[in-house]
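So this first bit is one chain, no partners, the form predicted alone, shown in structure tokens.
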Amino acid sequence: MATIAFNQVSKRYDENTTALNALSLQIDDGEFIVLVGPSGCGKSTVLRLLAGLEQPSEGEIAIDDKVVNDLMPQQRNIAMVFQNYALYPHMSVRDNLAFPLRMHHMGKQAINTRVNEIAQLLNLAELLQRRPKQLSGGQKQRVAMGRALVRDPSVFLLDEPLSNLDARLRSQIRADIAQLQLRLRKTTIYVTHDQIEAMTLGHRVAVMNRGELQQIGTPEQLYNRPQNIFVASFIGNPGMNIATTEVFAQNNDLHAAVCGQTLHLPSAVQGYNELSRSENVGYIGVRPEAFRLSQVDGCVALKAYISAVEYLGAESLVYFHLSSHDHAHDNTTWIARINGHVDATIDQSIEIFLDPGAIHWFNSDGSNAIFDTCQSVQPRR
């Protein structure tokens, strides 16, 4: 196993495509580390970086405080699954997990112990005389993770493995990952764009956007505490409402001005002390979640005209506005998640009640304006 360590790391194409601007980034020995981001935020040269694939334009990148910027890939005792698995198909799945120890000459008894060990780990053993032509995808990627492990790497490195899998195996495949983690302990770092991958696997999760770290933290830390819009946004199936605010003192009394309409905001509001002194507040950010269609105490109410109601089965997502096509303040479309079947119609308006407490604000730069920001949580096991 390993730490790793990346110092204000960066790599540049050319002078107008960066990839990755000044990451730095600790990886503690056994943790499990999700890159996750949308297409080009850097997540996947991150791990080429490590792995020796691509070399840094600036910043040192370190292996268990070894500095491993000049080292080639086989120097550096790291595996990597990639997407589309990777496989010789004209070798046997027993050949695909051999051919590894055959390139490091280890012996012929040797060899088929450590495949014949991988096998039973990733339940191969049956499949080890099969050409990868006769497989699932979902045994294709166990084949190509028992590959990248067979050699016994110090870091594990997965970038979007479960991409090409349809969504009950991608469930099934990403379950099996994590007991395996768990029962192996490799340092690992994964790679996805899929942020349930992301906050079911990783003891931590670093959100990235255009070559930067956006925040690095436990899911937890990264759904409750966001540090910007674009982690508020990203994270969150749907993400976070966000729409432009005014806060404003009344009679004694906070207000927020939203979409044309104003929120009387309760004492109990997370941060009320710190909104009623500050002037940059800029943006407000609700949860689907935090919406209601019943009242209860201390919810406050909106005016919702309804857009579109999806029905879930379990849960309906209603898309609405909180101004009439006549009367638009705003077009931001919100979105509430509601339990259950939803009864509404297009264009219809209807009261909808929020929990304040369950209101985000953000200053005029996307930055929290409630939270401190903490690069550096305890990650979970």
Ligand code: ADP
Contents of the next structure:
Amino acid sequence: MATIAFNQVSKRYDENTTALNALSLQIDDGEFIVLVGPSGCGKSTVLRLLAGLEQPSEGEIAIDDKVVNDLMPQQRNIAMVFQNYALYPHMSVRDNLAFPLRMHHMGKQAINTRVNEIAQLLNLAELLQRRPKQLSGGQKQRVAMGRALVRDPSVFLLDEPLSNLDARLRSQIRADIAQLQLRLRKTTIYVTHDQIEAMTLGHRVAVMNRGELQQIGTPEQLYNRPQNIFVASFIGNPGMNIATTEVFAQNNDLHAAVCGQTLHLPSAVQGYNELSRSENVGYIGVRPEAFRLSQVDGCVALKAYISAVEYLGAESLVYFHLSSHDHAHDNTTWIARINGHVDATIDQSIEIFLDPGAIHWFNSDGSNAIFDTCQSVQPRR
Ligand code: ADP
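Same protein, different state: after the form predicted alone, show the form predicted together with ligand ADP.
So here's everything in the complex, that chain up top.
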């Protein structure tokens, strides 16, 4: 059982590389936190600092309110699963699982009991005599998890644990990991660049970019109330459509100019008051799933022409430009995600519909213009 706190933690590997900048983060006991962001944004550095494999350049790291900066990795009771699993190839699965216990001089009988327990938990009982090269990718992954959990660590760290698996296996093992975490209730930090893994696994998700925490919140908070354009574009697949806009008042009503068209914003729309007061709004954001191809009450219509349609079975992705060929003010490509099959041809002119309440608004500096998202940094209780 463990709580974790990062207090203004920075890591510079050399003068030119700030891998992590002033990270502050509180993690509750038993919480499942996912760190997500593009490659090189500092996610693994966070894990390595917590595990004691790297020293912070600044700041404090605490486990259960005790600062651990000066503790050796083996004194921290943390287990880590690496991307490449790092199993010992010459040892059987049983010996791989037993290894951390032998290093701690546990008795033979106790080791056997514990290894059998963990093999049961991870469905490895049939595989105990095999060598790693006789295992599938998914089985190796389970052995690596078993080896990490066998000593009953208080914190469990996973660094891109599914990246060597094919898509089908990934979603299956993802579900297994979620279930295991729920059962063991161990404080877990999971690193991935894949926003789907982040959204499906994390109680809270921390989005990082360029060594900085952008936002931490529940998957719903990140999806519905992204703090800035980076989070808005990173979470969701395909990402949010973003375009420049200008919001202006006319005849006591608000309007937004987007790609040469004008959207009328009814006063009932969420964020209307903030929009009418703000002079900084610079960007409009629309999730692909917020568009419709037929009119629904309260929706505004936009003129669009289609540039491509991708049929994915349950849904179609419709790529389009606003305005028409001849009057293209802006060549932003927008994406709509539409249920089922879309019968349309390329270059076809259509009307596309949008609920103005589903629009996100951002200031010129990229921050959210409507929501104060600060509350989402608190741990889940
Ligand atoms: P991520 O896990 O998000 O891909 P990392 O934490 O591994 O990112 O790396 C963050 C940044 O720090 C990157 O720019 C990376 O090149 C740099 N970095 C990581 N490890 C080292 C190291 N040992 N020495 C120098 N630079 C490093």
